[in-house]
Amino acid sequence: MKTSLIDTLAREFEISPSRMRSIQRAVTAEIDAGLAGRKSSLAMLPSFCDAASGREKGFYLALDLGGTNFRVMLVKLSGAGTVPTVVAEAKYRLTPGQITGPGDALFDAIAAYVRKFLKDHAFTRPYALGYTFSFPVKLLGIDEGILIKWTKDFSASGVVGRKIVTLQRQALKRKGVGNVDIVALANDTVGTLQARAATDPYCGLGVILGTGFNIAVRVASKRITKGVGGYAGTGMIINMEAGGFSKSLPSTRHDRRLDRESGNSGQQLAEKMISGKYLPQLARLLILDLIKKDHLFAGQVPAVFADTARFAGEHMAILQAGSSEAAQALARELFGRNLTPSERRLLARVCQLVSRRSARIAAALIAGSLKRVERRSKQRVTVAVDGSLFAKYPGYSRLLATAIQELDGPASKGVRLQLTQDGSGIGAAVIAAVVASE
């Protein structure tokens, strides 16, 4: 009997326990290589700070620059493992001229908004600030880094290759802001770990499972044999840049096509199999295969699949697990008509295949990372997770937890996956608190 194409795709996208264990072992080996400064697909970037103890107290500022919209926050930490409190928060928008003009104009604009925030809320005491700067940066220490390149439509001149915090400090001085000290240059994945650690001392891993994918891990400082300056803490959080992991990964013809057609071929291979940015693109390629070879949609390609950017994760979620009413309403929006029962089953199956594979690969990377966590308890470890895949995609968090249990068996009973949001805001403030209390 002829095997159907969807059954062939199901076999190609199945991640067996042995494959997961292979990925898990490769992750641990790549972590060790990266910590030693040897060649590795994991960058293993030092954060130059340890995880929060939960005892940190005080008021700390966070500056979250991830795009044209950015935030300034004042966060109160009360110690005793209590949840941080956002005292005040404001969002500001940079103009096209500010993000594409002279670098000094960009940093002056940011400084002016910080001054406005402080003035509007009458915040006059001295504040330590954690700066989440979501662009490729080579860290030089906890409070400084050099911009490698701009992304996200930013192109401010005279900034690439220069020290970011120094430029921002100079701008704050020009704008007369004398009561703010930038003490930490933050990363959102490190921040996710820190935001949870402020209330849970057992947190040893931070994970982003949303548009992108990344892991931050708390390791013993003695494991880090590449240079980390004069850092003297017993543990340090490492930004793994896990989206770049490339060892022992499965690779179907659809993965290879997606990689070829991406703007960064050969890079971020794990992210392309896991993250919310790429899953709809992958599902689209499978659907195009079904249209061409199995005559789904009578062999005609709907406009939503002809365009590489129109099919979205929200569509996948509804087609896979939404009610019949929701799925047919979406079908009328996307295709101009209701789906037949056969069409709906095939589309749901495709979305299930790529999302389930994503969760199982992510679980293998997390399980491999857990092997190197410097724990504060032998019995338990908390994994702080942020991102829309984990928080919103139907069944994803359950699939992730089940796959980790499949890999680690009884040891997984002490592993807790906890949704932890706003690592770029609250997490940055916690990082500032950790640094300021050292």
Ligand code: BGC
Contents of the next structure:
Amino acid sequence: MKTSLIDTLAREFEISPSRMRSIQRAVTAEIDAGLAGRKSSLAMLPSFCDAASGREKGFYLALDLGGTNFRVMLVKLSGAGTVPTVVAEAKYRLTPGQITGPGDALFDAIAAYVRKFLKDHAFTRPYALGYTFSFPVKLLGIDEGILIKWTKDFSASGVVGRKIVTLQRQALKRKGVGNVDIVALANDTVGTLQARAATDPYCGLGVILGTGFNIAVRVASKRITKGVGGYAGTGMIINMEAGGFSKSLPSTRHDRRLDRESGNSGQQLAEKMISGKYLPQLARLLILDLIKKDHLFAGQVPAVFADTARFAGEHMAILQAGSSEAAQALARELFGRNLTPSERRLLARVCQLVSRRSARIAAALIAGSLKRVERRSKQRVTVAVDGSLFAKYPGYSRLLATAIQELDGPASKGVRLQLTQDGSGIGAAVIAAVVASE
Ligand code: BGC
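Next up, the form predicted together with this ligand. The previous block was the form predicted alone.
Let's see the whole complex now, leading with the same chain.
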């Protein structure tokens, strides 16, 4: 009986090679539709910049907003394909009130932190600044864009539909910051691609596999037929907003419940199957199912599973792959007692099913996107990846690489997945430098 329910869940969560191929094909078709301005679940948002050449030089400020941690950095670029250096960096935590309250309060808080950062380090010269804003933004040019919608946990009012850079500039002015000029606005996937491109000319994709999920792709400008004003480069990086992808996805009753109960039902469907914000929520639903059918915890729901937000990715990692001592220590913390061997096995299996499915769906999206990369070499292409799932979740990066190989066979030989940490911060500085060098 116990084996059969978990076997059913395992069947529901397995992504077969043919399912991966059908997702891969759908991604490529949706990319083409999005670039042509036809209806597509991929927003395919132009970034108005091409990949860095590696020759960029100078000191640039970077702002990185995408989660509750907000960063300010000063980055030095020395050209000649050398690795950018972080001269100074500060991380600040935004409060729930700031990310869900009035928009002006959010931008004021960011501006106040920028002022503090400049003061703490006595940075008084004029600086060009690159702003990584990791939400769906329709850029109007390289240095201005309109927020399409909030994702993740953000909901600050009066920002959707407004010009982000204008709002931030007004806040900087209100806070008396006079030596900073925002010259570029970018998504974190674009920043990640750019941070890698500064040292690697073969970089064609930037991927975030963290709290959120998304991909940026470098395409030939001639493929973008939906119109990008006077942009003259031969290639352009596109923020796909891949978390919004919705075709051919193997939605289970648990996915449908998660979506119904989320604050943005019907949206970000791929992200809800892939990203670190949602995997613990999915695992929780599977666990609740097992409890209801009396396979776990003697039919009693532990308090940690009673609300949607307490069970976390770090817990999943320990339950799936931690030592017995670590898993039992966590169990005592979460459930007030040790787990029986069968409970341990079941919990580990649930976490494994959910994370493995995430990696296989992400692989199909990456493989579909690779088909449209404007490559600088037939033999090799680099995929820059950042985010806690990829960097830290047990076995995740290996599952991802294996699934890409499974899809693309020998052609995947030249595909290199490169962890590009801090891509969103350093990348913003790189983009500011690209703009300055034009
Ligand atoms: C946002 C993307 C972002 C991704 C990773 C998603 O929720 O819509 O713009 O790139 O998270 O941070």
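C-alpha atoms forming the largest set that superposes within 1.5 Å between two forms make up the rigid core. These numbers come from a predicted model, not from an experiment. Numbering follows the first chain given and starts at 1.
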| query | finding |
| --- | --- |
| Core fit, then residue 98 C-alpha moves 2 Å or more between the two forms | yes |
| Residue 314: Cα shift of 2 Å or greater between the two forms (core-aligned) | no |
